[in-house]
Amino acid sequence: MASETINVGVIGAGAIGSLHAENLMRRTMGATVVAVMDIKEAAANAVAAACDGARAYDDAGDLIADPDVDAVLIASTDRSHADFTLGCIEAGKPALCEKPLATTVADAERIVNAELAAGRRLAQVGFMREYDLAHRELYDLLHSGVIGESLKFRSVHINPQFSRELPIESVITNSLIHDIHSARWIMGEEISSVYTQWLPFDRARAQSARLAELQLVYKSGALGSLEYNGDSGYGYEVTVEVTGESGRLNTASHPSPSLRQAGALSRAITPNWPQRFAQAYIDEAQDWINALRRKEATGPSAWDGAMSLIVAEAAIRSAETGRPQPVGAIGKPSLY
């Protein structure tokens, strides 16, 4: 990676993979996409062609081993994330892995241990809300001490609709994993217990999750609430609120302007996540590339990915038992 431009290989040519590839090619300074992999040949070829003739692969190992690939962006199916990230670490190549880092704590710990053995951070996790301006400004205000000690964290995560219904376990590890990370990152402390409640779509589909809420207790005693709606029918929203000793911070509900017309006041609601976090994905990619060019590591780490999964697994146990569950405590390695 001595050259000024970082050559990136993208694993996964679906919706999120193609978005990342386009951002890296068209909106990120100092980066280019030289290889694309997907098990669907047509998808890999289409994204590769859109990246000015990048090479197309049907095997992730071949892409990682490509000597022209300096770094890898992993946007494949969740269950493949851990193995592909480990392959990158073994090859000594930095990886930006979409969330979740893995589907089990055991696999996430394998990645952390691989980085410890390598003696450096190589994996970054795609918790792009850290790059969202609304989240960032709230974080900065909170940690300036403007509302004193934090007493409660609350997030609301609303989806327009699901094309397929997800069981509560998948909702936690695939959607609420973002909110779990935000709850840790924004508050700056770990979670000690979690209690999961949810409502299914109907009695015949008892394990499906239309609405869910995770109630948290932090190690300091502060409280938390993560609310999820999988099928609102009206649009996409993500908001955060922190209550402190001397005030409260809120992100705005909608980025759109208000419209006053014909005796009514209205605001447009973002249709879905690609529009709501479009700039955050661009800023995430640029920050990752900038760090690689400086030969540094930045952003959410493999440790963050592992800790979010530890909370997620406790939340799943709570869903199974109907009782609050403790979140395991693990010592944080000095590498992180």
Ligand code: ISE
Contents of the next structure:
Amino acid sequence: MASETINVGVIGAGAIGSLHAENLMRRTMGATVVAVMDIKEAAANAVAAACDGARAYDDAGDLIADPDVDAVLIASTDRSHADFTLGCIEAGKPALCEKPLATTVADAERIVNAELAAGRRLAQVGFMREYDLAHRELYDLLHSGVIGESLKFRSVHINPQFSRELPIESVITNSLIHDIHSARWIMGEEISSVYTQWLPFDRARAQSARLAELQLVYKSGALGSLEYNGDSGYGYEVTVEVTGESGRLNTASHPSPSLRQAGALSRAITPNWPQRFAQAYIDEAQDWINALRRKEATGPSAWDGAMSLIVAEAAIRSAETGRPQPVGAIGKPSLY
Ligand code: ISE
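In place of the form predicted alone, output the structure of the form predicted in complex with the ligand.
Below is the entire complex, every chain and molecule, led by the chain shown above.
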């Protein structure tokens, strides 16, 4: 690395890219943002200016090649993630790539193979729920054995509304990819089949998915259910539940205080993902920077990214065929 402080380049100056840039500049220790890229010049300039005059780029390759950039945070469009991550690996620069790692298994496997050829992990995938306190507490309790053998995993993922109505395949690779990763990470085992059911917004928008449910069967025979709503109209919620032989574990939705007033009981629900996972994004960034300073890799790997996409592609096939689909797997290389 160029210095004790990790110089980060951020690719993508939209909502999530600017959040990551702000976290790296203002809420983590040991990092600074020295470069920002976006195809929209005004966006790149605005985020760069907020990062104490970081350099603004309109080409990701130029940012990656910048000798002052030690590591890269990729927060551009989903379809660009694979190429930019590969560019970082070829340049020998660590990358924290927002989910999904890629939009196809083939592209994710290219990244895994590039890391195997390099002989080291350079990519981390932005499955930030691994840094959410509620998820971590449930994970630790589950793996302490408190409810015995895990029999069923269930997640509920509620978006307030989408500015753009996504087709089912994008809902799966952009949103449900988080829940697929949680289903693998928390249960600690792989998935053997998936069945996708979904509802469009309405007949006029038949290809846009408003509600979806992925029913899973794990290799152990345990069950899973990933429930998604892209247009709740009331707020944002993500919860996880595991049913075991001798009990059930649940995460609460965002732990806001209850208000009793005028004969009513109410609790605020977070408006959207930046608020619900604000601390998780900070802890994810700090863990990444700390690992880079130790010259180590941490967090969800490119292999995790590839495995989540293998489930996602099977879920998309199920949505297309209307039938449950088997989920393939790639052996876990020793690098991971
Ligand atoms: C978004 O990209 C996220 O990562 C949010 O966590 C997720 O809830 C949302 O559905 C995605 O579109």
